[in-house]
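Listed next as structure tokens is one chain, alone, in the form predicted alone.
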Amino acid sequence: MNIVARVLDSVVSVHADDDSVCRAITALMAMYPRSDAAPSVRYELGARALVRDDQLVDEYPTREALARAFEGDLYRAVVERAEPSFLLHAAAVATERGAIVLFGPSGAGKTTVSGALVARGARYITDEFVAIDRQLRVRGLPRPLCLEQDTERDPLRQRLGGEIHRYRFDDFDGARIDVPLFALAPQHVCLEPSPLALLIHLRHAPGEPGSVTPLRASEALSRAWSERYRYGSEELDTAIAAIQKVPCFELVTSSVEQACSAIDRLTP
């Protein structure tokens, strides 16, 4: 297997021969656009070894651990090579008004809410990390969505179609996890830059009533900067510009339906 794809601002080639590793890489890279350009990052994956640009990154005890390590190393490699931009851990969707960026810690509901917004007509940008450039345009990594439910009965898949890929990996605590990854059909994915329209800090609190609260610029910057992937004065300048020019809110989510309704009201 040899895949050459554009991942953010890099062209990445991945070569693997082991069947289990090939299935994992096919799942992880299912939605990245393929490229004919010369790669700027090259991976060779054996059954245990991860090699990047002819240098051994590490060897791993299982194929599943290798798949997990590859994904993390890929993110680090493309972040290092990304054009000047504010990179943050976030999900994003594209609407007629522009890009809605949902940021917050793991477990805040970014994947669930972004998937629900796509089911309501938005186009998927990413649920992993977002790049906001100097012109305040949004791009992201179109990683397939992790489904909470399995295969045919998942409501998102029933509404949008698409393809399920199986991804097995060893978690950091050693537990083996089998995840269905949902690769959306191309018409539901936004690969071109989209103008930033809205920044929303998510907090999932099922025991609380949902709420939407405008954030002061200083508070929005503090929260967004805590989710950054890369330090630097240019990144900080872009973050400040974004927060000064677009509305910023905290959205406390009690359910997916409440979150989507609140976002609909914020983006008439």
Given for the second form:
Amino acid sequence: MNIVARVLDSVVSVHADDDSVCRAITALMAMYPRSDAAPSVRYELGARALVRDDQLVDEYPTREALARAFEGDLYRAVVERAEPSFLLHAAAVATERGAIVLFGPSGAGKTTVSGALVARGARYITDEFVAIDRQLRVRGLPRPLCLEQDTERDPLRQRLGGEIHRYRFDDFDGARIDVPLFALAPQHVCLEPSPLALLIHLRHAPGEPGSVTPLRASEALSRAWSERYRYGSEELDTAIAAIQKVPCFELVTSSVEQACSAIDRLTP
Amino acid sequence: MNNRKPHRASDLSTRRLSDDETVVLSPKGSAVVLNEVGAVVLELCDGTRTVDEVADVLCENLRGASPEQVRADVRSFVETLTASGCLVDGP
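Next up, the form predicted together with the partner chain. The previous block was the form predicted alone.
Every chain and every other molecule in the complex is listed next, the one we just looked at coming first.
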């Protein structure tokens, strides 16, 4: 199996032979547009070994560990090669009003809320990795969404066309691992830059009433900067420009419905 | 401890965030937001003053402020700036 795809600003080629590893890589790479350009990053995957640009990254005890290591290494590689921009751990969707960027710590609900917004008509940019460039345009890493195990009843799957990639490992230790990833249909995905419209810091608090609070510039910057992937003067300039240009809110979420309704009101 | 004479790290980048707030990008990569008083403290830390002398200069310009409270606040703030890499000791 050989895949060549554009992942953010990099053209990545991946070659693998092991059947289980091929299924995993096919799933992980499912939403990145294929490319004819010369690769800037080249991966070779054995059953245990991960090799990037002819250098052994490491060997792993299980195929699952190898697939996860590949995913993490891929993100690091494309971050290192990304064009100048403010890169942050965040989700984003594109709407008619522009891009909504949802940031916050792991578990805040970025994937869940962005998926729900896509189910309401927004287009998916990413649930992991946002790049805001100097012109305050948003791009992202459109990786497949990891679904709940009961995929037939997953509301996102029910509403949207797409392809579920299930990859099952019969791992070296005898364990069986089943990972369903949902690759959204192309019409639900935004690959082109989208103007930044709104920055939302998410905080999931099931026991609290949901709320929306404007963030002061200093607070918005502190929170967004804590989710950055790279730091430098140029990144800081872009982060400050973004925060000064577009509204920033804290959204405390009690449910997906409440979160989506609140975001709808913020983007009339 | 309070005989330290901290000064700004050599490669600090500062940006204006709003009318009364400045952002300092520390060498360690953190973005430290300073209000007007914080920006003055950073400016006063030029390697010639001890931390308490910085507090005393500040106190002269803050009417009604308790000198003890200002010293305590400045010491704490200088620790924060040092931990983030914005201030360093020595040459």
